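In the block that follows, a single chain appears as structure tokens, in the form predicted on its own.
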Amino acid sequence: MIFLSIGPNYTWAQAWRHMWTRGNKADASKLQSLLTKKYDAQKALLFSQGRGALAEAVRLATGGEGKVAVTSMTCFVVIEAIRTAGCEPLYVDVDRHTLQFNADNLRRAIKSEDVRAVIVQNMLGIPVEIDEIMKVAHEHDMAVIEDLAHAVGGQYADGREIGTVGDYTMLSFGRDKMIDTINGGALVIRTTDVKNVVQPPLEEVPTIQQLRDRIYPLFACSVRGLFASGLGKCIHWFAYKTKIAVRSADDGTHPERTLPYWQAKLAHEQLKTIDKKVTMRLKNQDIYQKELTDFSVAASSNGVRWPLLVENRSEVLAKLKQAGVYAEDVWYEVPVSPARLYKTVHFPEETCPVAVQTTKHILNLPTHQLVGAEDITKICAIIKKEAKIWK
């Protein structure tokens, strides 16, 4: 069986040795050199999620106050790191054949508003038209902050890598990222221009939350192998009903909490090799390239997923479950994603009908390691003789 979710950067190996990973202060220092080097940066600072971290770049990059810009297909977790901020979002239309928004889209949005800083996400590792949105940045005197939670690793199309342009960048170490610690993530700060005081997080992770995220990977392997039995399915529903689980978008922003040790020393080691891990995720991706080009968007340029876009979406992901690969999570299924907290940020459907609409059509395929050549030519057999065609 294959999962597009559930632990895919996990095998029992893996997994085990998260379980006992330990770390400690000079292993998050490690973690701070290598960021500042690769990125170019002033400094780096370590949070217990990258939503905290974000939270932490809105706050510096506006001062906690007026609007900031984002792409219209997000997370829940990004407008909440700007609302815990002290700001307020403005969506931004994105364009349906490269899932970013471009300049122009940025400049009508921002027109008469009081907007302070832009986000500029590369959702699913497709990258932005990063000049065209530098330019309108400083015409407009607005902070960028590079989100790097789907684009570690990838490039622009000058070749300069993602994180390496902007004001600040943020990374996140949550759960099927690129780089995968179940939470946490980094601030790296590239600018002397700072609105407000730089407040490095100090408190500690509570014990339970760690407990959770050192079993997490043991979890998604158990799911994962007993899932045909129907097993699984009972595992996975009794520890997110008993919170031995949570899903990631309830835990909170928390920006005063900084990263264990132990998960500083995993995210080092995977910011090292992580090359090796692009070079896998896009060699996987060619194959789907191939024998899916009728229904490819833009290229992701780290291979983190790789998205299409079809009429039917519910008929292919239900063929695709029954031979055995489940994609249902897909980013993302509402403008603001996840469905069941759409209602609660208000988003503004009239003024971003293009999101509106792809959310409707777009799903994603697996790239990881837990896939293969074959695997994937098999779910692009599903996908020929199954899918229609969004026009």
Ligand SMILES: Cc1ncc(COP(=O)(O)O)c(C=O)c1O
Contents of the next structure:
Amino acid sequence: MIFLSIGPNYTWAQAWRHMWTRGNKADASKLQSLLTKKYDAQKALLFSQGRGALAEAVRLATGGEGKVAVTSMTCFVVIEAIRTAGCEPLYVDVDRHTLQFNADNLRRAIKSEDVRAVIVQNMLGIPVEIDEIMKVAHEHDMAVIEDLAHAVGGQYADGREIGTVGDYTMLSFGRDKMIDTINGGALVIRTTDVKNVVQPPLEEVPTIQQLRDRIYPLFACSVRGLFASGLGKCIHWFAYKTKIAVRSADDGTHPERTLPYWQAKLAHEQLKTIDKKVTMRLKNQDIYQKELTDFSVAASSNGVRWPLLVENRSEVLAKLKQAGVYAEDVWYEVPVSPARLYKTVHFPEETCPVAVQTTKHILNLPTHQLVGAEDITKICAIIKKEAKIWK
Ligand SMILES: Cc1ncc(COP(=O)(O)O)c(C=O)c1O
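Since the one above is the form predicted on its own, can you give the form predicted together with this ligand too?
Below is the whole assembly, all chains and molecules, this chain first.
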């Protein structure tokens, strides 16, 4: 069986190690130093989640007022982070080929609004046209926040590393990300022009949450291993019902919480070796790209997942499932994901029609360590047989 998510960054051995890893203050300092050096920054702060780091970035970038331009294919927690900082989102429609906004869309969306910052997401590791976007940001006196939740280890077209260009860089170490410690995040401050006093997160993550983070990889390995027998599904249902596991978007935003030392140690190890992971994923991405050219969008620079656009998504997902490939966890199936919370954000569908359509047709395929060339070839055969090109 092949899963797009459910702990793909964890084998049993990695999950076991994650469970018992210990860390100390020096590990947190090492991670901060590496971030500061890698992203050529003034300072790096460690947070319990990426959304906390993003909320602090928005607060520093805007002074806690006005609007923040954000892509219209994003995650619910991004919008929550903007609101936690005291701002409102200004959604910018996407380009269907790159799955994110370009400079023209951004310029059109701003009009005469009080937009104080722009979040650049580099969707699925696909690099944005950063120079053009920086130009618009300068024209409108907006700070640029690079959100690396999808894009750690990726590059812009000119070879600059993603995260080394804007005023603030935010990283997520959440589940399924390139750096995955189940929860975690960082804010890298690359500017001296901050509009608020920096508030380093000082509170500890509650013990219950740390326990959940500790056991999640073992839980995920069990679910995957027992899925075929039906027991995996039951364990999955039971864990969420009893809150042994919690859905990521339900966790709230806690900019006051810092990253536990043991997770800092694991994040440091993963960030140091990120190039190896990128190389592995790009190799897998290459197979998809060669086999499924007609379905592909712009190429990702880190291969976090392989996105494609199809006419008949639910049919294709059902056929994949019949063949033992579970790929329902799409980034993103609605403009502000997950679908169960979409209505609550009051997304302005009329101003972002391309995003509304594109999110109905996008699929993601796995590139992670648990899939090999043979699996990918099998997936490609199903797509070729069952999928219709979205025109
Ligand atoms: C694009 C994007 N930015 C930021 C975040 C926030 O990351 P975290 O889950 O670590 O809070 C997410 C979460 O998945 C995301 O998808």
